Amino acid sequence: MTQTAHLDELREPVASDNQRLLVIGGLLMIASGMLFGDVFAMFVLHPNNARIGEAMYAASQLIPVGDADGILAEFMAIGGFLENRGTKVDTHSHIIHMGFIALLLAILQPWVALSDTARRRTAWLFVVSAMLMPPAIFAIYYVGLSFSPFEHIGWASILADLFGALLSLAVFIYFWGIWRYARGDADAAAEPAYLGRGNTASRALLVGGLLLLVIGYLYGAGYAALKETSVAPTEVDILKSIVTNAAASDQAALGADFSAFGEYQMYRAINRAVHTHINEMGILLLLMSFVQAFVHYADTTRLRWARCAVASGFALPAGIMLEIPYGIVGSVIADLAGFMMIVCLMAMLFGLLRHMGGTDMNAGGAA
C-alpha cells in the first residue's frame, strides 16, 4: 500500500479507486435491492400467499374422499409457490446486504495493509460477485434442475454458491490485510479524518440509525417473548385442526381453521418483516452518516436529504406494521417510503460523484 494512497484514504472514504468502486457499487446494490423489494411485494408476495391458501383449501377438500394423488399434487404446487417466494426474498435481501458490506469495506480501507493493486482487484472481485449472485438466486426457481449434472442442485444454485465463495474470498483477503495492519506490517495510521468531520446531516443520520437499531432490538426481543408466553394455537395446532375437520367434512370449522391459519401467517410474516426492516434501515443510516461530509451539496440541501432518509427509514417498517389493521393502505405507505429511500440514496450518490469530480479536477489542475 503506497503512502500517498494511504494518506488520501485517511482524509476521505472516496479517495482511492477501490474505495470509490465499493461505495458506488454498494449504494447501487442497496437501491436496486430496495426497488426489487417494492416490485416483489406488489406483484409476487401477496398473489403467492393467496395461491398457497387456495391450494391448501383445495387439498383439504380432497381429504374426505381419500384422493392421495390430488392432495400430493396440491402440496407440490404449494412447494413451488414457497420456492418462488423464497428465492425472491433471498434475492432482495442478498442485494441489500452485499451493498451494506461494500460500504463497510470502503470505510475500512485505511486499515487494509495490502498493495493498491491487490485492494483494487479485490474490490472488483467483491462488487462483480455481489452483483452476479442475486440474479443467480433469482433464477433458481425458473432454471430448476434442467441440464444439471447433479440430482438435487441446479445450475443456478451452483452459480449462486460459486459467487458466494468468491465473495467470501474477497472478504477474507481484506480481513487478511486488516490482520497484517494490526500486526504492524503497515505504517501506523491516525484516526481517519472523516470519522471526526461531523455535520448536521451526519448527526441526523447517526442518531436516526442508532434509534432504529435500538427499536429493532427491543421489537425483536418483545416479539420473541410474546411468542414464547402466548397461549394462542401454534401453526402445528392449526394444521392438525384443518386435517381433522377436513376428514370430518365439517366445512364451518374448516373455514374457521383457514381463517386462523391465514391470520397466523400474516402476523408472523409482518412481525418478522418489521423487525428485519427496522434493523436494515438503521444500519443503512449509520453507514451513510460516515460519508455526508463528502456529499457535494449546500449544507441545507444535504441536511434535507438526510432528514428525508431518516423519515423514510422510520416510515418503511411503520407502513409494514400498519398492514395488520389497514391492509393495502399500510402496504402503500411502506412502498412509498421504500421508494423515497431509493431517491435519497441516489441523491447522495450524485452528491458523492460531484465531490469525486471536483477532487479529480483540482488534482489535475494542481498537476
The other form holds:
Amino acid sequence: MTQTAHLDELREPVASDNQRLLVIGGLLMIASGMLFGDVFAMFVLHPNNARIGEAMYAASQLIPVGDADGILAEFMAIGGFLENRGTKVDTHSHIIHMGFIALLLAILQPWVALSDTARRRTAWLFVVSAMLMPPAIFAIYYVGLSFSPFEHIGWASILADLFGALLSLAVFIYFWGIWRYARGDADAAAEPAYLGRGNTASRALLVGGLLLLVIGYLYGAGYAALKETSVAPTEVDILKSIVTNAAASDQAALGADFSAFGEYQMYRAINRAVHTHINEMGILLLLMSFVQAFVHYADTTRLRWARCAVASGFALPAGIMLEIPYGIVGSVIADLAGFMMIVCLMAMLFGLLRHMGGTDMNAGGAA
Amino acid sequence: MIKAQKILILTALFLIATTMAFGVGYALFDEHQTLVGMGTLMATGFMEAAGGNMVSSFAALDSYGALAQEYGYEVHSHGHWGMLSLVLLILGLVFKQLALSEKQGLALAWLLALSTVLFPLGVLLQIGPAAALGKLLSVPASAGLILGLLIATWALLQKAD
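Rather than the form predicted alone that you just supplied, could I have the structure of the form predicted in complex with the partner chain?
Next comes the full complex, and the chain you just saw is listed first.
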C-alpha cells in the first residue's frame, strides 16, 4: 500500500489485525494503568507521604544536637521514599498515555502509507515496547544500581529508556507513513467513516470529553496564574523557617512549620493531580466515543455504559479535589470513580470483542 | 484528509515522537542527576544548620529551590507536549465534523498546532538565559490553546445540533 487508504480500515477501527492489536493492546493498557493507579493511591501514596514527613521531622530534630550523619541518613531514607513514589506515578501515567496513543494509532492506520509488513511490524514494536516500558519503570526502585556500570542509572532505567526509544521510533515510522500519504495523491474524502456516525452513546462521551478538556485547560491556566501571583510562602521559605526554628529548638514554631509544609505539599500534589486527571478523563471519553458504533450491545445498554463512563470521568477529579476539605472521603470517591471507569472500559472491550467475533464469523461463513 | 487535518495530525505525531525522544534523553543524561542534586542540596541545608552555619544553609536551600523549579519545568514540558499532542490528534480525526469553513478550519488548525508546540517550549525556555522569552511564549500559547479548544468545542456542538 502506498497512497491509497485501506478501505476496510476506513469502515471500522478494528478491521485489520494491526488495528485489533493496537485497540485491544490500548484498552488493556489503559485499564491496567488505571487499576495500578487505584492500588497505588490506596496502598502506597498516602503511607509514603506520611513516612516522608516523619523522616523530615526526625532530620529537623537532629539539627540542634549537630548530628550531621543522622540528618544524612534521614535524607537517604527520604530519597528512597521519593523514588518509590515517583516511579509508581510514572508507571501509572506512562501506561495510560501509551494506551491512548495505541488507540489513536489504530484509527490512523488507513492513512499510514507503508507496506502491510512495515505497518504490522511497527504495530508490534509499539505495543510490545509500550507494555514493557511501564514494568521497567516500576522496577527502577527495586533494582536500584545493582550490577549497573553507571553511577546514577540502574539496569531498570536503562531498559525503560530503551523501550522509550523504541516507542519514539515506532511513532516516527507512523509519522513518516502519514507524511507520505499526505504528500502523495491523498484522497481528501478518505476518512474513517465511523467517526461521524454518531449514536447517543458516542454523543454523550463526545460532549462529556470536550467539557472535561475545556475545564482541564482552564484549571491548569488558573492554577499557573495563581501560583505566579501568589504571595504565600514558597517551599524554600518554609524550609528556611524549619531549619531556623529547629536550630533554635523552638518546638512550637517547628510544629507550625511542618504543618505549613504538609499543607503546601498537599495543595501542590492535589492541584496537579486534578489538572492531569481532568484532561486524561477527557481524552479517554473522546477516544471511547470513536468506537461506540462497534460496541456490540443494545442501544440502551451501550448508553448506560457511556453515561457511567462520563459520570466516572467527572467524579474522579472531583474526588481528588474533595481530598482538600474532606481527606479520605475524597480519596474513596476518587478510587471508586477510577474503579467504575475500569469496569466501563472492560464492558466496552467485551462489546468490541463481540463485534469482532461476529465479523469474523460472517467472514468465515461467506468463505 | 483535508489540509487542516494534515497540519494537526502530522504536528501531533511529530511532537509525540519528539517528546518521547526528549524523555529518553532527559532520563538518561539529566533526570537522575537532578534528583540526586535536589536531595543533596536539601540535606546540605539541614546539615549546615546543624553546624550553626545558617548562611550556607540558606544558600543550599535556595539552590534546592532553583533546581526543583528547573526539574518541574523539564517534566512539565515533556508531559504537556505528550498530552496536548493527543488532543491535537483527536481534533484532527474529528475535524470534518466541525461547523467551520475551510479558511476558518485552517486558521484554527494553525492556532492549535502552534500553541501546542510553543506552550511547552516556552515552559522549557524558562530555564536559563531565555527565561523572559519563555514566559513571552508560554502565556499567549496557553491562551491560544484554550481559545482553540473552545472554538473546536463550539464548532463540534454546532454541527452535532
